[in-house]
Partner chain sequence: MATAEFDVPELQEYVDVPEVEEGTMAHLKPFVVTNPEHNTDLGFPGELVEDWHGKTLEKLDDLRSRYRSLQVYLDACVKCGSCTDKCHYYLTTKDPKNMPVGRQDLLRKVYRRYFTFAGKYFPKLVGAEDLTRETLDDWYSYYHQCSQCRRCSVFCPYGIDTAEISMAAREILDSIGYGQKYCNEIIAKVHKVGNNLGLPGPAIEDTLEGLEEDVFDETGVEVKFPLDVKGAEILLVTPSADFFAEPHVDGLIGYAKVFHEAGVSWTLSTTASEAGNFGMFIGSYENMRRVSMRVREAALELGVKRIVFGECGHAWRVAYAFLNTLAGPFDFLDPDYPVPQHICEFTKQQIDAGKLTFDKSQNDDMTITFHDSCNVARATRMGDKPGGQMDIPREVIKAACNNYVDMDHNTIGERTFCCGGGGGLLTDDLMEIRVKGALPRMTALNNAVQEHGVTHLAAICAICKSQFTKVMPYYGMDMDQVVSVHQLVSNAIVLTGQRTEDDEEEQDEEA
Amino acid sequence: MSTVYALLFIVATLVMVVGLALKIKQYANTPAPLKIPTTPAPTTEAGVVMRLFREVVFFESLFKSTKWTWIFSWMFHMALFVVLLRHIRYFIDDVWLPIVLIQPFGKYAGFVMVIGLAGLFARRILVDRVRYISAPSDYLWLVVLLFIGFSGLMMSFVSHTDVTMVKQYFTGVWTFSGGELPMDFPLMVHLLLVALLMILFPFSKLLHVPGLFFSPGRNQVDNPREKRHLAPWAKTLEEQE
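May I have the structure for this one chain, in the form predicted together with the partner chain?
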């Protein structure tokens, strides 16, 4: 079983990294032939960096829109971020100081994450407009993430998994020399769903992560009068004349 999981994680990592790289390459290579930032927009590169920073860290546009969706999704994403940071300790031997420092928060961030997800799930069911636009996959993503959160919390607070064994396993996973994975049910579920998420990442709506950075509505500098913005295919129109 340990070998199966090792293989699974190697495949999952490869699929996620290669898949995302290809998607990012596609986004980067597709021209944006016109300046279309949603205005008022920053007039400098630095301003655009700030705009994206506010969007990524505070979910600025969503905050403008609806406070309920904002609070639940912000809770979920920020807690997930802290939880992910905390998980770094399972992959490195000398745990960096910042990771040590967030440990107490990281343990409880799991609860915040689950509350946020539950809120988003409730909204998807209860608000008729959101229900209308939801496909089965939209619910399933929330379910997958909820189960990842639950199983993680189980291991921290209910039935402890031998994390030193897990850590030993993962530090050696690339060479198949990490030894045995503890056969705990919550851990099996947790890891299986995480691997699934990684594999599906480049083929799903999780593409909103790289998408935001390539969104012309948010990442363009508002300077069309100062600079021409000619796409290669548009240039050929000029050359035809």
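I would like to compare: after the form predicted together with the partner chain, may I see the structure of the form predicted alone?
Shown below: the chain alone.
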């Protein structure tokens, strides 16, 4: 099973990295023929950078739209960020000081993550207009993330896993030096669902993570009067004429 999971995570990592790279390339090469920043919009490039920063960190537009969705979504994403930082310790030998300091917070951030996901799942069911536009995959992703969160909390607070063996195993996977994975059921479920998430990530709605930076409504400067906007293909046609 240790070998099977090692191969699974190598494949999952390759699929996620290559898939994300291809999607980002597609996003970058997709022309934006119109100047369509969502107003009120910044009139300088520095303003665009600050706008994207507020979107990524504070979910500004979602906050203005609906406070209930914002609070659960922000809780989930920020807690997930802390949890991911905490997991870095399993992949490096000399753990960096910031990762060491974040360990106690990351342990309990799992609860915040699950609460946020539960709120987003309830929103899908209880809000009529959201339920109407929800596809089965929308529920599936929330269920997968919830089970990832639950299984992680099980390992931390109920059925403790030998984290030293887990670290030795994953450092061994990335250095091709081998290792034994503890055969604990919560760990098996946790890792299987994480690998599934990694494999399907480049082909799912979760691509809003990199997609935000390529949204014309967010990354464009509001200067149509000062500077004419031309997509690359339009510039080529104009030069030919």
